[in-house]
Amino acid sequence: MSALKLRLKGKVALVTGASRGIGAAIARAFAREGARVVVNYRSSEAEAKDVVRSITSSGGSAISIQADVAQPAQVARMFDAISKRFHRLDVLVNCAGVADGSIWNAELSEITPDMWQRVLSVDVVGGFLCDQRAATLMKKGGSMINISSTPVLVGDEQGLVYACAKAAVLTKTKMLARILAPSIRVNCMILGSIETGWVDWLTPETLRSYTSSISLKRLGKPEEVASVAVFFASDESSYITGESIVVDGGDVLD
């Protein structure tokens, strides 16, 4: 019997916003596939260290680095640390994002400029700052992975600020795919309803409504998103760039 092939063996991967939820699941999946993983966090140090501990206790390789991606100086410090330790970066996953139920549920008349600034500074500008730095560390074959959301495809009655930010992420994916080709691939995961902390913002009635509209009749799991991220990070997707995979259980089906 042949040995199990580790799809990310030898690669160095940075996952921003990886202290919990989808980011943590991606970090763990990457480590299982042989990557050396950098677990980025903004303020959840204990949770980030738990993610690292879960990886290293299983024989994987991971470290945690604190940085608020919305702060250019902190992003620079994080990438300097990665360069000093690994001298390279092969995979970047821009998973960091603002999670605030009051912004998601805000009525049109309640949305403020500060809400726009908070979300855009992390989801759009912060991701770009990481892209910019990563491009200087990545060699031929590097992979950048962004995260968008299904409202960019079909709209929604809630989450206007988030949806607009994620639309910018989708456009950035296509732009950078052209700018960074042929050395670096840039792709995007467009996520539907994934079972993370945002579910706590919903009433039971709203949650049932969301679930009933999904063809598979359930929310997705962070581990299912992580499987797609592994595909984009690996050589299995070596001829794919500027593209998006919708991970939504058949919610939009357009």
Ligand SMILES: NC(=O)c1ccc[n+]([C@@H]2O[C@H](COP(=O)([O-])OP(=O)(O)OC[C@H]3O[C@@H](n4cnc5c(N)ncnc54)[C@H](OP(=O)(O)O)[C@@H]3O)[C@@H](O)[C@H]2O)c1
The other form holds:
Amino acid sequence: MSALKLRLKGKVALVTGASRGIGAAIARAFAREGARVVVNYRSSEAEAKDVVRSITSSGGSAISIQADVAQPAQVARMFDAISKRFHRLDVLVNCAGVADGSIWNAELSEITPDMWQRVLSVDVVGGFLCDQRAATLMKKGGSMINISSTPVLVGDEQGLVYACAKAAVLTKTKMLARILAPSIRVNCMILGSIETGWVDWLTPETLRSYTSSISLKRLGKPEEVASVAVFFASDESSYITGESIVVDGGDVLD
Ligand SMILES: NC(=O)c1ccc[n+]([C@@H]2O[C@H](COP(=O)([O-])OP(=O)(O)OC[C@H]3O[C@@H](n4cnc5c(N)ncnc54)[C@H](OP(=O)(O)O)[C@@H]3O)[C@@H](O)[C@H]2O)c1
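Target state, the form predicted together with this ligand; input state, the form predicted on its own:
Let us now look at the entire complex, which starts with that chain.
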């Protein structure tokens, strides 16, 4: 661990959906900055435990807690456990999201109510359930961080259900920023194409075409999202609430 200034020292942070991908990178970055981190997962227990192990073996502090964020009773159980163990929560990152190629690739005529239900119940309602519980546990200075996606800014030919859910996340960010001010700040990262599991759905041609349209000519790395999350979690962003940072390598330049 670095002996330089730790930007999240003393803070307790919950990262939902942290068993892999962006959430895992955020959990590791938070721990490197001195936070005690709760690594939430739904079903990937082994991966979540690997994330915790990688943090603790480098001197950081982390535990994992299983909870499906779409299930109110499981969310309540997770927050009760956090409250009992830490008596506080300083940072919440709502990272849990449904990544399902069949929903993303569905043609208009193929989209079903069940697809809406699956995505909204996790990305929107699940995030909200965590916000609601976190709001009661966070003291002055708390920070909530949401994750949206660039199609909410410029549209896309694919991923309609997903994009609409992420639009709700963006609106929720602004609503909660007002509702929870001045105690708790609420911000959002609007992500472009970040290199996680979903890349496996793409053919090499599709991947090439995605990449060529990005100004920086490459996908983003989860660690490059994590550094923005550290900024929003830390006091370095103490005068920012209800805002979004687009992390997309200059893809949409909106
Ligand atoms: N990657 C991108 O390019 C990109 C772009 C824009 C936005 N985003 C958003 O960024 C977030 C992370 O994306 P990612 O690519 O890192 O995703 P990922 O690799 O698919 O990981 C998703 C994580 O969410 C967890 N999860 C799923 N459903 C859950 C539930 N009901 N309760 C608790 N945890 C749940 C998964 O845990 P289990 O395996 O245990 O279920 C996993 O840890 C998502 O919200 C995604 O929509 C990603």
